[in-house]
Structures are given as structure tokens and as C-alpha cells.
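Take a look at this single chain, the form predicted alone, given in C-alpha cells.
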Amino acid sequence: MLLLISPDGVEEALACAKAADHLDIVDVKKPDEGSLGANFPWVIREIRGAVPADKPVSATVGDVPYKPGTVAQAALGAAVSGATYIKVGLYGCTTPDQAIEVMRGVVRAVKDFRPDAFVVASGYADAHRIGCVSPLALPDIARRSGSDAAMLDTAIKDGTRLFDHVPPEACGEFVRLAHDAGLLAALAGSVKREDLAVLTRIGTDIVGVRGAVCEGGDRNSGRIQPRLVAEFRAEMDRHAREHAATPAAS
């Protein structure tokens, strides 16, 4: 399982730098202005630049409307900033047509531009909240569009977490179908350590955090600590160890 973390600037950032050992993605977002919110062009060329050169760097585009041109054109232009993994927060979507249009328009702008690019359609576990497509629908809508890896992250952030709305039977279910379609799966939302063990029983590739490497586990006031991402970081290793031990692993 990859560990992704997501720094609001260029300060944590560095933060992350110092904690590399224990990061594989960094990601780009800007958490003020939304779960997927998405930062300035020039804050993923100046994070690109702070940490390390075999560290992918992820960007958001955003919480999207449903304007396949418009989110076509930010996704480029986060790919041109320096971003290797492209995240595309399917908020405006209604129909998983909706969502198979505005990633396809992504991966073609992307590609085009870098052939190695990483796309990923992210959903939302309480997309009941907001009318947006069914959580489990988005392993086919990222198949069906071209995309590299189907997410799951929380719309609202108002204390209530991934399992809160799509329990771990139901996100089993969704890492299942990513697989089957070949894609990664990757998981968000208010993720902390108590979570990690389901996390790895069902397989998860990449799990996102912010709150739970943040001081006081605040994801807006708090800033990223390095000593949190190694303490996280060592958590994650504990249950794939122990995971792997078991018989239904072997």
C-alpha cells in the first residue's frame, strides 16, 4: 500500500521533504477550497522542486463541475506544473456518463502532453450528500474513460470519515471492481491508524491522509508533521507485516 500525503504549500511540503523516507506521493490540494480543491500552478512547479526527484508529485484539479473542456484544459495545465498523477474530483457529475466524458477529456489532454501521466477518477463516499455518481460506479467509470486508478475520498468535511458512508464490506467491494478492471485503488477520507488494518485486508493501494499527519489531527489549523508521517508510516508496515503473516495471505 503507497502513502499518499498532501501538503497545502510549499512549507509542508518541505515538511514532507523530511520525511520522504517514509512518503511515496506527494499530493497537491489546496484544502480551503474544497476535499479535491485544487492549488496554484506555480505552488505544484515550486512543491515539484522542494522534494525529492523520485517522489511522484499528485495534483487535484479540483471538486469539478460538469464542463468536460474546462477541467480538460486545468487538468493539462496541472500535468504541464509538474504533476505525474492527475486527480479529478467528479463533484458536478450526476451520470456516470457525465463522469466517462470529463475523463476522457482529461486522459487525452494529459496523455497527449505526457504519455507516462497517472489519471485517477476520484468519486465520493458520501456522494449521497451532494448528487453526485454512486461510490461504486467510479472502478468502471475510470475503466471505461481511460484512467489509471479509481479514489474514493469524503465531499464534506465535517468529522465523519470514509467508513462513516460506505462501510468496509462496501469499500472492499469498490477495491474489488478496480481491480477486475485493472485499475489501482486508492482510498480517502478522514483516513487515521485504526482504519489501516481493513485498509490492508482489502487490498488498497494507495491510501490518502492529511488530518492524521497533522498536528492535533486538524486538516485545515494543523500543519504536517514529519514525525506523524513516520509514525503512520510504521503503522501501515505493522499491518501489511501482520497481513502477510496470515494464512489467507499466503
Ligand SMILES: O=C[C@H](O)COP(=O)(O)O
Given for the second form:
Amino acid sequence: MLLLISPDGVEEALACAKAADHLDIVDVKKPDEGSLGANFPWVIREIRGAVPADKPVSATVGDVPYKPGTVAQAALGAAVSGATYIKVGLYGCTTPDQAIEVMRGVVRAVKDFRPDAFVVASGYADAHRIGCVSPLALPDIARRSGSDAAMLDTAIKDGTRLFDHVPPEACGEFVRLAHDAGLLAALAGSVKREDLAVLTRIGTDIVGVRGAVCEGGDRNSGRIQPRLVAEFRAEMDRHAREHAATPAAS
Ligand SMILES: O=C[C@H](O)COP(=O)(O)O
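Moving from the form predicted alone to the form predicted together with this ligand:
Now the full complex is given, and it begins with the chain already shown.
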């Protein structure tokens, strides 16, 4: 399982750089603009320069509206700024067809510019609270749009967590659907260390984290701490080892 950490700017990206041995992807966002809030192009560029070259930089394009042209142009902006993972939060899409239309535009805009870029179609575990496409629709949306991964995060950061909205068995189904479609499955949403056993067991490919590696577990007023990134990673590795040693159920 890969570890994606979401700094809110250059200062926190430097903390990520200090913990670079313990993480896999640095994900630029602007949490005060929403769960997948987009940051400025110059911030993405500066973070790309601050993070070791072998660590991919991801950028969120925002909690986007159903405006395919606008979103495609924004996604290209993230790619031009140096992000190679482009994450789109399909906040304003109320049907799978709308979401596919948005993601097709993103995939074309990004891959025409950089064919090896990795496009992530993200929905929300708490979609029922905001009226967007349902979580289990994401793998098919990602597949039909040519995206590379399907992701879930939480839209409303009010202390509720991924499993409060999509229980472990449904997350397992999400991962299965993504894998059947040839995609990676990414999960986030106030994930804590105690969630790692389940996330490992169901075969999650990427876990996205912010609050759990911030001081005091507070994604808003806490800052990312290299020590907490290292501890989180150690826990991931422990679960991976235990899972590998567990005989598969017949
Ligand atoms: O992409 C990952 C998110 O930034 C997760 O943030 P969170 O762990 O604070 O919910």
C-alpha cells in the first residue's frame, strides 16, 4: 500500500520532504477550499522543487462543479505546474454520466500534455450528505473515462471517518470493483492508524492521510510532523507484514 500525504503548502511539504523515506506521494491541496481544495499553480511548482525528485507530486483540482471544460483546463494547469498525479473531486456531479464527461475531459487534457500522468477520479464516502455520485459508482466512472485510479475521501471534515459512511465490507467491494476494472483503489477520509488493518486486508493500493500525521490529529490547526509520518508508515509496514504472514482464507 502506498502512502499519500497531503500538505497544505510549501512549509508542510518541507516537513514531508524530511519524512520522504516514509511516504510515497506528496499531494498538494488547499484544505480551506474544501476536502479536495485546489492550491495555486506556483505552490505546486514550488513543492515539486522541494520534494525529492523520486517522489511523485499529486495535486487536487478541487471539489469540482459539473463544468467539464473548466475542470479540464484546471487539471491541465496542475499538470503544467509539475504534478504527475491529478486528483479530481467530483463534488458537483450528480450522475455517473456527468462524472464520466468531466473525467474524460481531464484525462484528455492531462494525457495530451503528459501521457505518463496518473489521473485519479475521486468521489466521496459521504456522498449522501452532498448529493453527488455514490461511492460504488466511482470505479466504473474511472474505467469508462480512462482514468487510472478510483478514490474515495470524505467531503465534510467534521470528525466522521471513511468507515462511518462506507463500512469496511463496502470499501472492500470498492477495491474489488476498481481492481476488476484494472485500476488502482485509493481510500482516505480521516483515516487513523487503527484503520490500517482493514485497509490492508481489503487490498487498498493507496491510503491518503492528512489529519493523522498532523500535530494533535488536527488537520486544520495542526501541522504535518515528520515523526508522525514515520510512525504511521511503521504501522502500515507492520500490518503489511502480518497480512503477508496470514494464510489466505479458502
Ligand atoms: O487525500 C487525503 C486527504 O487529505 C485526507 O485528509 P484527512 O486524513 O485529514 O481526512
